[in-house]
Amino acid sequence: MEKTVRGTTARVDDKVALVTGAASGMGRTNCIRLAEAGADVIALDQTSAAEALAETASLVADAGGRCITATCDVVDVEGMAAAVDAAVVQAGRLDIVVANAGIYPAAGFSWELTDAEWQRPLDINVTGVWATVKATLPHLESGASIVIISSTNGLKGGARVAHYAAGKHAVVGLARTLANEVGPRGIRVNTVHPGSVATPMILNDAVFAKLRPDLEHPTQNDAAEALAKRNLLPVPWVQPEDVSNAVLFLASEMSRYVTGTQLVVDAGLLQKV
């Protein structure tokens, strides 16, 4: 008989995940809540944020679990191959992956961008989500889930944002198409859809000067002010721990028949009329 999931909160106890982007931002809040709900952490990052990266893994032990760190940019589709199976014979399995790496790219009209400009964020936000499940899915067995992060760009347009919204568009074709792909095998694919995030990735003077180009020198609370009257809800953005707890929800067996799906996680932005 088909075991039922009871409880009322999310667990993944002695689960392994993979956090990609893990050093800063939503990645290292996702390792965070993986470890509080009970797994055990494979965080990876690109070389140049080892430290960073090595802060992530004191915070994962910190809240219970333990982390192995990684390093390798998503984009290097065998060095990825290789960080990964290292990684994974040392924590002994793999449960989950979250592809969350990905970049927020400086603003500009589609007919403005430069060669490089249109190439980066599709080699990171779409090319490194693929080398991750690539690098991943050999290791993965039945019940194991795999969540992709896009962002509400990856649901409807925007101006100034093409190179990013058709990469984030991309990853929701991609895990569509995974979930088709694996689901016999038992693995489930979904994707997450963040609005404004306080991360660094919003909360910078780029991104100010972006909301309010009617301003000279725009601080975070005028930015607070434009981004609050895109949400349904009154608040300007939510948390890193807000996507994390979405997040939580997709690895665990509390959501075990949802795959090829989008869960957005945006204060009613895309609702918004």
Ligand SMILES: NC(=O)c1ccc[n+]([C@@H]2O[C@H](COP(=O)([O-])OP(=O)(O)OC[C@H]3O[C@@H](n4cnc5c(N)ncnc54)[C@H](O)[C@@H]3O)[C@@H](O)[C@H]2O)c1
Second form
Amino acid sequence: MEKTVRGTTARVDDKVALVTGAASGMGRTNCIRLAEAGADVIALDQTSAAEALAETASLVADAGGRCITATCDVVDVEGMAAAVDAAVVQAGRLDIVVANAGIYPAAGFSWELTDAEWQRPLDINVTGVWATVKATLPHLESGASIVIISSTNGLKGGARVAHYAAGKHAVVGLARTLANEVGPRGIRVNTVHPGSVATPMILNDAVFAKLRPDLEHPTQNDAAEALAKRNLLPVPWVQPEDVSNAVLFLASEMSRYVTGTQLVVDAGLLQKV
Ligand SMILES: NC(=O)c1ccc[n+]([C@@H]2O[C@H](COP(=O)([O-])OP(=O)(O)OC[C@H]3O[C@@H](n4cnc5c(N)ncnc54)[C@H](O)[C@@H]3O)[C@@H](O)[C@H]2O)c1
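Show the form predicted together with this ligand, please, because up to now only the form predicted on its own has appeared in this conversation.
Whole complex next, starting from this chain.
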């Protein structure tokens, strides 16, 4: 008879996880949570984030994991293949991929966006995910798990975010297709859909101004008031660790028969009427 998964805690002992966008926000907490659960980590981010990436590596070490850092722009397809190959040689194997790197571009009505404003988020948020998958798949074997970080904007539209929402929807199509392609090899692919998360991506003056156009110099508290109204639960945002817990579940054997699905972590944002 097939063995069942033992234990009540998601564990990833003896696994190696690669996380993109690892220098900040959820990328960093993903690395730490996976290390706390037993994994070694390949933490990848762009060169300009090298200092913050080193800080992530030190936090992973504090959590008991070995951390290998790699720098590359995720849109550089050949660069990603080279960076991943080199890191996997060092790490010895690869079992978990978290395609997390992304940008939240400046707001604009669809018809106002310039070519460059439209293209840049699609390059990073879609092509960057595809490049991550393309670079890592040759290293993955049966039992591996790919987790792609989308957004609630990957399941619904938003205000003046056509470029972001189009990209976050696109990776759902990529994940569903990949799940079909690699399922027979025992590899799983899922997307995670955070709502508002307390990271530098949204905790900044530009986002506060977008959320509170009624105020001249809105603060984080002003933005929190606006965001709390979007959620079913009485919180303005979730913490990055809440998303990392979902990532750990999808990375671990706890979810061994979960593939091609969308896991939402949004304090009820999607369902709010
Ligand atoms: N914060 C939110 O409210 C929220 C909500 C839903 C989804 N998301 C998604 O979660 C993911 C992580 O977001 P976060 O909030 O932690 O953001 P963050 O801005 O804190 O971190 C993003 C990281 O990605 C890296 N990155 C950006 N462009 C890159 C590139 N071209 N190559 C390599 N690395 C690059 C950055 O250097 C940074 O370290 C993103 O995909 C984002 O779209 C965020």
